[in-house]
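Just one chain follows, in the form predicted on its own, and it is written as structure tokens.
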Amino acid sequence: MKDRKLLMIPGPIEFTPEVLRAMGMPTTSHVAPNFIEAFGQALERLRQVFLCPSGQPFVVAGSGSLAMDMAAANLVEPGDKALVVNTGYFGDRFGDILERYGATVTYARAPAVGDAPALEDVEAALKGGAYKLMTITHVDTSTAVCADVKGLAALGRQYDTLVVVDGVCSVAGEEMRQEKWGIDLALTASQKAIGVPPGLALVVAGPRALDAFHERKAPVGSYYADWTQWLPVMEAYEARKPSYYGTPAVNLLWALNVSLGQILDEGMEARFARHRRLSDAFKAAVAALGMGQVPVSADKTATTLTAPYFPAGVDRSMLAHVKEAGVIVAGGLHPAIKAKYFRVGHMGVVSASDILATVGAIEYGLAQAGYEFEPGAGLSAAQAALLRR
């Protein structure tokens, strides 16, 4: 009897059999020739996935929070000014991290939960700030709000400010063109759209970010995150030579190289388009079932994630019924609205059949919670959207 549930949370996500096989293979030495080749190839492939040919990738054992910490530790010196474009919980977190390394932080906050700061408001802050860097959460996992990274990055360049993008819930799913858009550093974690189990912090630093690191006067305030130690390691593995600072997560790196190969086989343009198509179908189902969403408008809504509000009379107990129907979705995260909504991740290897299965399970959960709706309304809307494309 099949008892495995479909995992449709904002990460960890579902993984391909090939990735899972790589995770389960016998662990090699971190200086074995075949591992050195796999690690070097993964670094090269990261540039292609981030669309940043001139970038320097870093792959370090840790979570997305470590990737954020690496960005702050290596780019911030005590007294630097930082602007945080804040669209939710993870904007707050980035601000906390920056302050830990001595930055003076200013927030460009959204006017309401589910919204994003207007470009003109961010520009007004940049005009009067002389900021060293600006951070942007591409998709805030707490709100499903997608920031206008392209427009914000252009402003950062205009005002000579380093642009740092938290792409934990976006890279390899949401359209992001690091080099073309002028993003100086982008980061993510393995368990999201990259499609590898949790445990790898992934950073790609562009030339301006590396220059800022090399020109810093104060030592890096973190021992583990210091690029002084990690940069020679990354350069060595890419040159197909062994190196050591901390033991790499060997099996995760084998799996990463497999997944990056699969992503590039699909192609970045096709991957962006697939994520948009599946997101549109799921959001059509949400609307057909009479549920609103946390993002205030379609142009602020992520393609890797949907955050529907519970309908009137329904609460988070509905999620247990969704699980009974074979699908796991996530509860709310943003403190201001935590009990009012839930979250569905649809990124990585997610397929049209996964979307339909999830909509069907949500319909079951709503029915069990006593919500009145036309059975099949969500499924019909999702299928119609899929067939239009």
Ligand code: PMP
Second form
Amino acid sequence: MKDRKLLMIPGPIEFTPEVLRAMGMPTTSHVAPNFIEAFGQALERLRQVFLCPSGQPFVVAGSGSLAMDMAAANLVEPGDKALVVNTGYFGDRFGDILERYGATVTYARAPAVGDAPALEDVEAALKGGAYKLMTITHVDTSTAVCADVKGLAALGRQYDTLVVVDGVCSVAGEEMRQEKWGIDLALTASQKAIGVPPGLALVVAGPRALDAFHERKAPVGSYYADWTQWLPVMEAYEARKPSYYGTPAVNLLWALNVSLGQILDEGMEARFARHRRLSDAFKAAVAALGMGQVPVSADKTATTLTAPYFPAGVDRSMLAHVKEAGVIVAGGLHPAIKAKYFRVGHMGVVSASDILATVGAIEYGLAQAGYEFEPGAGLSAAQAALLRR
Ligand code: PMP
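Same protein, different form: I have the form predicted on its own, so give me the form predicted together with the named molecule.
And the full complex, kicking off with our chain again.
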């Protein structure tokens, strides 16, 4: 029997055979011509995936937290004021990172777990605040709440505040239009909808973010994250010239270039639509099985993941049964509700059959946990949603 499990957590995700093959290629020098070409092409493709033709991409070895660290280290000077739009665990993390670089942080907090702060409340904070920057977690992976980045970014522009978006759980899955929406810096990591094993921090800085960096008086407080060093490296590779600051993650970069090519072959609009369609089908199954979700309303829900509450009488021991049925999903993360819910990632190369397999495995887990429901109710709802489109 095949013992391969389907990985349906919110990152790392399933990767394509072509991406995994690139990971296994014999490693070359980081100044070999074929590597320089791949790095240069990946930088060009990042601009297209982030929908930010005027942006400057940075690709550095590290996880998503390094991308957050890079944003804070290069944009914040001691004493700057920052507003964190907080929809969960990763908003708290961004606040901590900003404070580490000397920012005074104010939080615009969601009124409840699963909710997002109202635009009026964020506007009230911006009005009185003189904030140098605001951060938004596009999809908070702890709550599956999707923030209204378009509306929030417009407010940031209106109040002359740099808009920084943590898109770790959104970029290349959730609709995000960096340039059109006025986002000054967007960041992600390789292991989610970008479709590459963990290990790359990805940042695209728009012109206003780069200006703020160039105008800073204080030196950047991080050695490794400093754009003073990385900017010339990125510019050199894009001009197809070798360069060096820290050794690039050669195989990960090859894999990134392959994956970005696949993403652009699908097309960003088609990709956003596929994520919406599969998310709708999965969420229909969750509802049909009698489970609520952490986000308080459909308009605040991500399309890259779903966070269902366990039904009454069922706890996280059910997840082991889901795994027995061949699918790995994730437990809760938000400290206030950790034991009460679970998380299913559906991003990247995910297909309709992955959704149906996952719903089937969840039904198996629920049945093993003694929960009473109509067998196939989830599958039927998901299939009906898939066939409607
Ligand atoms: N932000 C969000 C929204 C995330 O989901 C994550 C990772 N789950 C991070 C930041 C941090 O990324 P990493 O774990 O790769 O450091």
